[in-house]
Amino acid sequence: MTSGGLLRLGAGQIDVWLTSLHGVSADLKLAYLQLLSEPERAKWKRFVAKDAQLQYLVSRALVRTTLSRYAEVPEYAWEFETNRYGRPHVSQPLAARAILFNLSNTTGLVACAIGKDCDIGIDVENIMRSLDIDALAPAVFASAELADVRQSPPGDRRERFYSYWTLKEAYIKGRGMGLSLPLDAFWFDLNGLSPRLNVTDRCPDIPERWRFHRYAPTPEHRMAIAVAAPRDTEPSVCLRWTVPSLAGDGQPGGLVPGLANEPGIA
């Protein structure tokens, strides 16, 4: 793809790349592992369970092919660091260090959220796993929230449940602090048009600044984007599915050469 043909970010404007992890093939898999680099080739080969190491896989895929659609750089090029919490950005190439990213993965689906000049977290659930929430919401939620997920009827609770956990994590994936935030050190209240942030001084910031998104992207996943924007600036969200597409079938890049038949591939 040329320079012409590269997707272009406005303020405020995120763009959320889906992928499903359904019916991906061997071939596909070998492609997508072509891309990547050396160390994550080997954590790759750490995965025990086949549906964490097929995530991981394709949730790279899926940010270096993302990430070249707007800059012309070949997928495989990209580099990466992470902060101090292990949040991740692009290092290399420099000029393209302004665009920002986070990722999200669970069972079946994952997913990429891509801007500028804005803090972004993004996480998606597959709410059909089996998960005892009601031992684990007293560890996870502010008693605000553990209150309205106990006082929920029995056939929401589960449904509210994940909509308190995509967007706790999707804020501290934004705030790009991880668990170094308390969880019960800030909160969210559903009952308005938006779910809207309470701090303590536990987790200092200014809840205004923040919008937060949630969706359905399909029956069985829930997803919650957090955006803080640029002043006077309201983000906007678009949501696209996706196959992560290499070089040779009309995307930008080009794969790097070489290998051929990697254990573990099936």
Ligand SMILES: CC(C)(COP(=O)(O)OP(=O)(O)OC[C@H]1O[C@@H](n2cnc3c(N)ncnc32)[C@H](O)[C@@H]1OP(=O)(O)O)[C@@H](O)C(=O)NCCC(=O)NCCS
Given for the second form:
Amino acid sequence: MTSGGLLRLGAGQIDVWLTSLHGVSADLKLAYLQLLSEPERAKWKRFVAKDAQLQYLVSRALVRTTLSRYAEVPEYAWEFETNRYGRPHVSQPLAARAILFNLSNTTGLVACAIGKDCDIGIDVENIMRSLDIDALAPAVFASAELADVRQSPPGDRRERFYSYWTLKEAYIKGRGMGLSLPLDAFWFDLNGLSPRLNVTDRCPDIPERWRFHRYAPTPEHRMAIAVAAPRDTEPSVCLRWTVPSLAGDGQPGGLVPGLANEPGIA
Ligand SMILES: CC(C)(COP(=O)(O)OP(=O)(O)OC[C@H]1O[C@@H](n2cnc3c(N)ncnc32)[C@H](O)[C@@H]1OP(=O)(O)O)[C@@H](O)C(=O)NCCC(=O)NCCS
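Now show me the form predicted together with the named molecule; what you just gave was the form predicted alone.
Complete assembly follows, chain above in first position.
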């Protein structure tokens, strides 16, 4: 919905804006740099790896231009604070603090999920990067998840690994607590129609308040979104591709297909 050119967020509505990191022109990079606050620019300068530096720059541009689609605030004017676990939120302007967002970036892609009355966590991962999943899985998965990954056919194992990984990341980010939540204190069951969360008393929560969505925005990327909407509100998620631009293109991009929760797919 729009009002005076601005987009509006309905109850339980989550908009996810995706930006490819391929082919970002020098002109765009320069324009994005103008949007950064002084501390952001200083942080951008400190990145040694060019990939990580670009991810940081584009994710700042994406979050600022995205927020400005929903509130009459210039892109450069947004100010942010973080909670004690590092989750950023809008601090200024005060009137726009109700807009909530979460960011994720990986090689080739950045994503920004935005909503109003929901806890949101998002994670994108590039499944083509070289990662020793057999070595990593025992350190990051609960025993049921680990057993499931290990018993997946070799050709499906990587896909299964990233299903759990992105869901777990999206959840700890949705909680706003990051890695302070022990990764083996909660686990996902992928056997139903949609992922189901289970928690132990080391991760107190009401699993039923969460909904989880999984996507393959490109052949090499997997993404999960965790949403806790207010009671009696069924969250809806809409995905759009965009190239952050100061003029604000304002147009919804191509929609991204969801991942079916079927054996062999994830
Ligand atoms: C920091 C963490 C929240 C996400 O890290 P990540 O997966 O490396 O990176 P992502 O790109 O998905 O997310 C980073 C963004 O999340 C946001 N973020 C940081 N702390 C957050 C928190 N506690 N809650 C929610 N969001 C947070 C920030 O916007 C951050 O980007 P920025 O620092 O550029 O602003 C944390 O989960 C982490 O360090 N994970 C390491 C990876 C890991 O071991 N995962 C286990 C998976 S099973």
